[in-house]
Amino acid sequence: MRIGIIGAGHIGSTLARHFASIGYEVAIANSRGPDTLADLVADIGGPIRAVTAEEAARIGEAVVVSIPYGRYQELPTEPLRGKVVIDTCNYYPGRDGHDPDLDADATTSSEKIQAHTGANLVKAFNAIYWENLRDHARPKGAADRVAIPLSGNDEEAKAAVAGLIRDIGFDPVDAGHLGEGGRKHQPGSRVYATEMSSAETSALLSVA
């Protein structure tokens, strides 16, 4: 499977690590253009190359986007157009600067970046810290599997990310729609940067 990340900070990258280590080929981007990324390429190893996003955008079957949400806008829309997008971002008003939208409660932030590139986005690896990301991955089966929950309006594309989120050591858990389902697992929610497992995971989001 083709991966396309764009964004190479904590999350980013270590999505990418992950990925080729179990041998997905990793096309991955950031704002400063693919010859900033060579020394992170050599480290990974593996099947990964850097890219332009646009070159990630279209060269991925499945596309993470992980950029600080203030940023959206320049994502690459025409190549993301109904495309499974995984989104990691999160809306923090000091770094990003207020969105009235978002400040009011009116909608929420993946529903802002769904709008924007037209995709089939799923919310997720947004609610876990990336050091938990990098080291806590576990085989199938592990009784210390951590939880990593997501959502989306598409059950599709959610299927194919649940997977990606299996393949890579951890348990995903349906939040649900991505406007409803999202909010759960957005900063000040209960299962924020916590480590949980699936069932622990399920019974906060039921009851959020």
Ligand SMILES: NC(=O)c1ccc[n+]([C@@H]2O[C@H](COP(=O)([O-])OP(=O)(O)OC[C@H]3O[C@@H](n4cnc5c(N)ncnc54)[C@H](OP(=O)(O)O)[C@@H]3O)[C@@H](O)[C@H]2O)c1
Contents of the next structure:
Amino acid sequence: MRIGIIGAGHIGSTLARHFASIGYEVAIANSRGPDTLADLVADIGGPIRAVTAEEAARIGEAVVVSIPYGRYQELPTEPLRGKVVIDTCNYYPGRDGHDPDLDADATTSSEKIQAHTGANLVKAFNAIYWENLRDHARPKGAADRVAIPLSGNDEEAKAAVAGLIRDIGFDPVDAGHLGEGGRKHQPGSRVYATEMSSAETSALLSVA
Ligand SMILES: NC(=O)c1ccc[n+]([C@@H]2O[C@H](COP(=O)([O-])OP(=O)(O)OC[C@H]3O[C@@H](n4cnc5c(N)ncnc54)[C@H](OP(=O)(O)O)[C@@H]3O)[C@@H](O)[C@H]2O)c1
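Please supply the coordinates for the form predicted in complex with the ligand, as a counterpart to the form predicted on its own shown previously.
Shown next: the complete complex, the earlier chain at its head.
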């Protein structure tokens, strides 16, 4: 499996480490260029290389986008069109600047990224603090496995991302479509940064 990762910060690099540790081929990018990722790539080791964002988008069979939401218009578009893209981004106006559409709750950050890129977007890994993502992977069946809510409009894409979530030691929980479902696990929602089991997460998502 080839995973492209655009954004090599807390979440992007943590996912890179998880995927490389199970033998997936990882191509990771930031905004400053591959040379600036040499130390990270050496530290992670295994089947990982630093590339440009454009290359990460092309190489990945699935592509993680993990950048500050306010910079989404910098994302490559042509190589992401139709591709399964995992969107970890959250909207924080203090960091990202104000987006009137999101302030009015007329749409969601994921739907805006989907519209910009034309990707087959699945929102996931946005509701877990990066240190918990780093430290709390558990083998399948472990009693303390942590849930990762995900949302998206395409069932096949969601199933593919659910598989990736399981592969790196977490339990996927489907929150629904990108709009309604995505709102259920964005900042301020009941399940955001709570770190619960899949049963607890499902129960909260069903009443949200
Ligand atoms: N931190 C958390 O615990 C957490 C948890 C869940 C979700 N999130 C969300 O996930 C996203 C990433 O968070 P983070 O904490 O990992 O951020 P971060 O540590 O600040 O890292 C951001 C990364 O994005 C890269 N980047 C920015 N613009 C880019 C562009 N146009 N093309 C390619 N790379 C670009 C940066 O590269 P340069 O340094 O080269 O600019 C950097 O590697 C955010 O939307 C955040 O709200 C964060």
